[in-house]
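Read the single chain below, which is given as structure tokens and is the form predicted on its own.
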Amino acid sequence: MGMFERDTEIYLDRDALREDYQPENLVGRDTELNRYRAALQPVINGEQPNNIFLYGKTGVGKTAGTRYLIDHLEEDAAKYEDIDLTVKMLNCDGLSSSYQIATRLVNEFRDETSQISTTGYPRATVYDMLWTELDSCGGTIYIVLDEVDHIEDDSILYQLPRARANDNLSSAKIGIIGISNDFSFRDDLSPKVKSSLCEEEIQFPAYDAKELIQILQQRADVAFHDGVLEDGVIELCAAYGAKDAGDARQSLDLLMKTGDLARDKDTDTISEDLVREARDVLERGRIQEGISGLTQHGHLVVYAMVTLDQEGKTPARTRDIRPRYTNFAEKAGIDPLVPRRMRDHLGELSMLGIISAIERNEGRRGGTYREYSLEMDPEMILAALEKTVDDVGIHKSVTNLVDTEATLSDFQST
């Protein structure tokens, strides 16, 4: 017998639980997909395509819904002789400037022998190259910019939608689909960009437990052998997912980790107890990964949130968090950030799922503001913040949670 043998007792098709798996039908997003399909309809009518802006938290179906509808749009457009549709999808993670986006797009339309460098050209020259490539392609062109909130300047978001009106294009009809995980990104856009990029806006809300059950059941039917999942497993994974900001990706990760544990333990079925064990393993890993990627100021903001949480002072507004954060920064011997930069760290923590953000609107008198709450286990967070706690000192509110002998690695071995 070899060192590795094929294991087929638990999984029928484990890949069905992966993020990139594309089911035949998307469940749990009927309202949003109907609006999205209507926004794409002008392409089939041979009209100028709409510019569409999608926003919502990570794991709520924005990218999956886009791939699903674009696949159908391309398939249906091919039936019409007078429609020539081209779609280019770019993930903007790691592409922080309009210049980088423009050079990437030029190269998307060129073969390997004609690629341009991502540096060294004046911006106007790169845009001229882009207009040439777009017009050479012709027809209807949809450019999908996933995680568009990574772009720090919005020049490209103005130039592309306005290219035809500004006489930069003569034959190609351009449509932009911008996808953002950051609710505030739209508000930070300049008015001229907002009016064009956000021509059609679709918000994807968090999934509720019922919708997550639909998604998990659809995938589980493909992923697992009959009889492997005990009663209540899908529902428990969905309940955890609903608590984790309605993130389908995290629910699917949890179901996969549970299946992996069952395989490792050589069990015949997957139980609710195994789901709880898998949840514990994943949460520790997410905390370690998320906190390790933060700056020192990010660590101080998290520590401030944990202490406020333990004092029962959350949900908390930025103005309530700032004094605690400032105090910790001074104790650590560094200058505190200005309020806006501190809010950026709160936004990052919210995207990581370590804290949650709820927007409040008290009308003309109170205005709009956000309240933040802790989302992950405070004891695990403190173990990951070991150096920060050492630098700042143990706050009285967390004395009972801090084990001076334990580190996160110790946590993971228990």
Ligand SMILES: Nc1ncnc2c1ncn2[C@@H]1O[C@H](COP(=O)(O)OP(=O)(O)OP(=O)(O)O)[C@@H](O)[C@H]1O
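Positions refer to the first chain, counted from 1. The shown structure was predicted, so the numbers you read here are calculated from the model rather than taken from an experiment. Take the two forms, superpose them, and find the largest set of C-alpha atoms that agree within 1.5 Å; that set is the rigid core. Compared with the form predicted in complex with the ligand:
- With the core superposed, Val302 shows a C-alpha displacement of at least 2 Å between the two forms.
- For Gly227, the Cα coordinates differ by under 2 angstroms between the two forms after the core has been superposed.
- Interdomain rotation between the two forms (smaller rigid part relative to larger, C-alpha based, rounded to whole degrees) is 17°.
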Given for the second form:
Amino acid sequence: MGMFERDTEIYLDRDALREDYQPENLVGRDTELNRYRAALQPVINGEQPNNIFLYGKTGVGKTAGTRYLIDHLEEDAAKYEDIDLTVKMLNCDGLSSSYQIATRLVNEFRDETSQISTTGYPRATVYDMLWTELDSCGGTIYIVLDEVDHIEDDSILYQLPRARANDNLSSAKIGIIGISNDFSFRDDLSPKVKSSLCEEEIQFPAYDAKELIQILQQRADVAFHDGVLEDGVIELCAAYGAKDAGDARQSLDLLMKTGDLARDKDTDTISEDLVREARDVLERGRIQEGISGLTQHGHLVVYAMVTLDQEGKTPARTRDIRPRYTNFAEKAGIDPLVPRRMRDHLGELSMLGIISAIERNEGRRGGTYREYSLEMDPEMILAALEKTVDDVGIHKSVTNLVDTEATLSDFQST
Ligand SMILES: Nc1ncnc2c1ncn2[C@@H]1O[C@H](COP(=O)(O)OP(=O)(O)OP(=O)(O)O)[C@@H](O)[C@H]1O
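To test you: the structure above is the form predicted on its own. What is the structure of the form predicted in complex with the ligand?
Full assembly next; the chain just shown is listed first.
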């Protein structure tokens, strides 16, 4: 027998759980997809296409929904002789300026031999090249800009939708689809961009547990052999997914990790206990990854939050977190940040899902403030904060959670 042998017990087609798998039908998104379909309908009618802006948290089907409808749109448009549809999908991750988007688009329309360099031209020249390419392509052109919030200047978002009105295009009809999971991006757009880019806005809400069950079941039917999943496994993955963020990607990852564990352990079936174990592994990884990307001050703020949480002092306001953080910074031998900078770290931690923030009102006098709570497992966080805990010492509130022989340091009661 060779060194490698094919695993066939658990998975029928593991790739069906991967992010890039395109299911034949999208489940649990009927309302949004109906609105989206209606917004795309002008293409088939031979009319000027709508500019569409999709927003919603990560993993709620914005990209999958777009691919699904665009595939159908292309297929159906091909049945009409008088419709010539071209769609270009661009992920803006790594493309931070309008200039980069414009050069990338020019190259998308050109063949290999006439590609332009991504630097060195005046912006107006690149835009002129783009108008020439779009017009020579002609017909209806949809440009999909996924993760559009990565573009730092909005020039292209203004120029593209207005290209026809500004006489830059004569034959091509152009529509933009912008996709974003950054809620503040839309609000921060200048009014002139907002009014053209956000002609049709479609929000994709987070999935609830029922919808996640449908999504997971659909993939599990393709991915696993019959009878491998024990009762309750899909429901448990969906329940965790709904509790975390209503994110389909996260739930699918959990189901795949569970399948992988079953395969590694050589079990015949997948149990709820394995789901819990897989969640633990994923959560540890996520915390480790989130924390390793933070600065030393970020680590001190998390450590302060963990100790306050253990003392039952959360939700806590910035002014309640600050003394603990300052004390920790001094113990670690570094200067504490000014309150505003410390608040930035709290914001970053909430973005990562390590803590959560709730906006509160200060009563009739007005004024709002935020209260922060710990969201992830304190023991796992402390494991990822090993170096910080070493530098600062073990706070008395977390002695039972820290797995180390280090001596307790003498803490002031802050
Ligand atoms: N309704 C659905 N039915 C089946 N699969 C889905 C559905 N929604 C999402 N998925 C799957 O979940 C994963 C994440 O979805 P998708 O990439 O569309 O999320 P997104 O909203 O674009 O997230 P992001 O903002 O992070 O890009 C993909 O594998 C996708 O196929």
